[in-house]
Amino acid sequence: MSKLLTSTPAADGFAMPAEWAPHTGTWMIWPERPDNWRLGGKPAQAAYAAVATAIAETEPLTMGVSPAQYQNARRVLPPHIRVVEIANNDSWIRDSGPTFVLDGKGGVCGVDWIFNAWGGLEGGLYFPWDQDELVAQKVLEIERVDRYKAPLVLEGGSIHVDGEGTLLTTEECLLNPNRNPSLTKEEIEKQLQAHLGIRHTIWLERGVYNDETSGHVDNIACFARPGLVLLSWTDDISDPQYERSKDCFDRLSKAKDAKGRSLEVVKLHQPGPLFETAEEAAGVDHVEGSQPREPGLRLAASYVNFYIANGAIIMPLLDPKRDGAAAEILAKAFPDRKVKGIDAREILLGGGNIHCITQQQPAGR
């Protein structure tokens, strides 16, 4: 059974712990909805498959699904991963599940977020997002982890750790005003402590250019182990990425982790520019309230967005003349870990990539 806590992680001595601690296994939601996935979701459930594949090789994989859904999942997907109905909005479980925290004595809970759809009425992608505000309690229920709700907006992708105490995120999504208007910075902050058991915060300004998460950290910028960022960039100054980048690089040069060390900064050079073609576009459903996918609509590639899992890096593959190069600065930031490339377009198309559509399950009792 899982039980609804009230206290708070830190409180009770639990910490998130950093991605590259050994996982239990890792959940993923499946895609579907024909407002965002082009032609009905295929070619986006083909690239979920792949990504999920990928990562059951190494460790157990949980894909949740809607009940209409759930033949055609089961059908497509390996047998040795597990198959559970999850009724939902749309498939960024980074986002919208639960973050798990250990206590460092083999307990596991789980922290379940406040979700509004990335802004709520005022911004966000889609309504309404009722199921998916119940996907971080239905996961830590399947697995019998206790719960504690956070009276906090915030998606799993604004935030990254190093394991050690200290957290990344950005300004341009934490600070926005459509997800908690009430709280100040330093309350923001205390939040983070309290539910993360985290000692220090490093802000960065604004994520990847036109990325629809409100610059999600997990696209910009990550831990490749404690004292060493990865950070997306580029060369062009005429690129808008180029003045968000190099903000994050400064900023970085000149912080210290919660341990008091300098950062590492390993520049990781963005794809393309990359934009969406009018043939991708087409086979997207117009509803009312939904995010717009437009012709020439400039997407948020980043190679930052990888997830790490038990002996894998996984990555996605966006543009034939860059994918090599940051493959290879994967392979030396995680020498531990074989580099596995998955052709991810078409979850780019859908707004996020490989980090924003997994959310692992760190190895307790």
Second form
Amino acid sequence: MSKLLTSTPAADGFAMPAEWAPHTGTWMIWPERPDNWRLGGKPAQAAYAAVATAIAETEPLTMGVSPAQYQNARRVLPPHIRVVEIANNDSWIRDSGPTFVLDGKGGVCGVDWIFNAWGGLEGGLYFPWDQDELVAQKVLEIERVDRYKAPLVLEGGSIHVDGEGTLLTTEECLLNPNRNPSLTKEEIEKQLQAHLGIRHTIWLERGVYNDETSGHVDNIACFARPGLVLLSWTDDISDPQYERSKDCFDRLSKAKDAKGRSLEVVKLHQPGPLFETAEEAAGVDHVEGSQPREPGLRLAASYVNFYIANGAIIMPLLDPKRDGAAAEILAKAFPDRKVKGIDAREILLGGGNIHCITQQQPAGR
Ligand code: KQY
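Any chance you could show the form predicted together with ligand KQY after that form predicted on its own?
Next comes the full complex, and the chain you just saw is listed first.
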């Protein structure tokens, strides 16, 4: 059974570990909604299956899937991937799933944030999101992990931690009035401290240009280890991404982490720029109120949106001219892990990438 706990993780001695801490497994949700994924989700399902299969080489992988897609996902995915029925509105478990926290004594709990589809009725990406809102609770119930319900609208893709007390996030997302309009920046920081056990927040201003999540940090910057940050970058000063990445670089260069260290910032040159083709846009169902997909749309492409699995880095392949250099930087940043590239354009077309579709369950006892 999974109990609902009424205190906070920090008060009970729990904190969110870094993504590179050992996992007992990874969670994903199977894509299918035709107003987000082209051609009824079939190309995205192939990409998700490739990501899941790569992760499952190094740790157990569970795929949540709607009742309608259960048999299809079960047939497509290899038998060692666990497939469980979890109703959902879309397939971004980084955002709808729980954030697991550890107490360092073997205990594991989960934080269940409020989810409002990246902005609710003020710029959110679809309505309703009632099934996504239940995903975290269902995952924790399946795992018999106790749950804290956080009184904060938050998606997991909007935070990164170094596991030593530092959190990285963006003002564009966390201070967006369509998330927690009644809370000040200081009050939001207090909630992050209470629910993630962090002591210090580094605020970047904005995320990737045209990112439909309101600038999630997991698409622009991440820790590779304490003191080392990877930043999505472009050298092209005429690209609207330039100012955004430059501002992040300046802030990170001046920042100190929770332990008082300065940060080393490594630039990871972005793919492209990449744009949606007319053929790709034509494959997406038009539904009033959902995110429109137009030909020529600038895609929020970034190599920072990779996943750290046990023993492997699962990185998106997005641009043959840039993939190799990105893979080399990742290999250097993670010398103990094998870098595995997955063709990820179909995931990008849905509005995110590999980090956004995965959720780690860190190892407790
Ligand atoms: O990037 C993410 N964390 C989620 C992207 C959601 C896009 C929905 N179309």
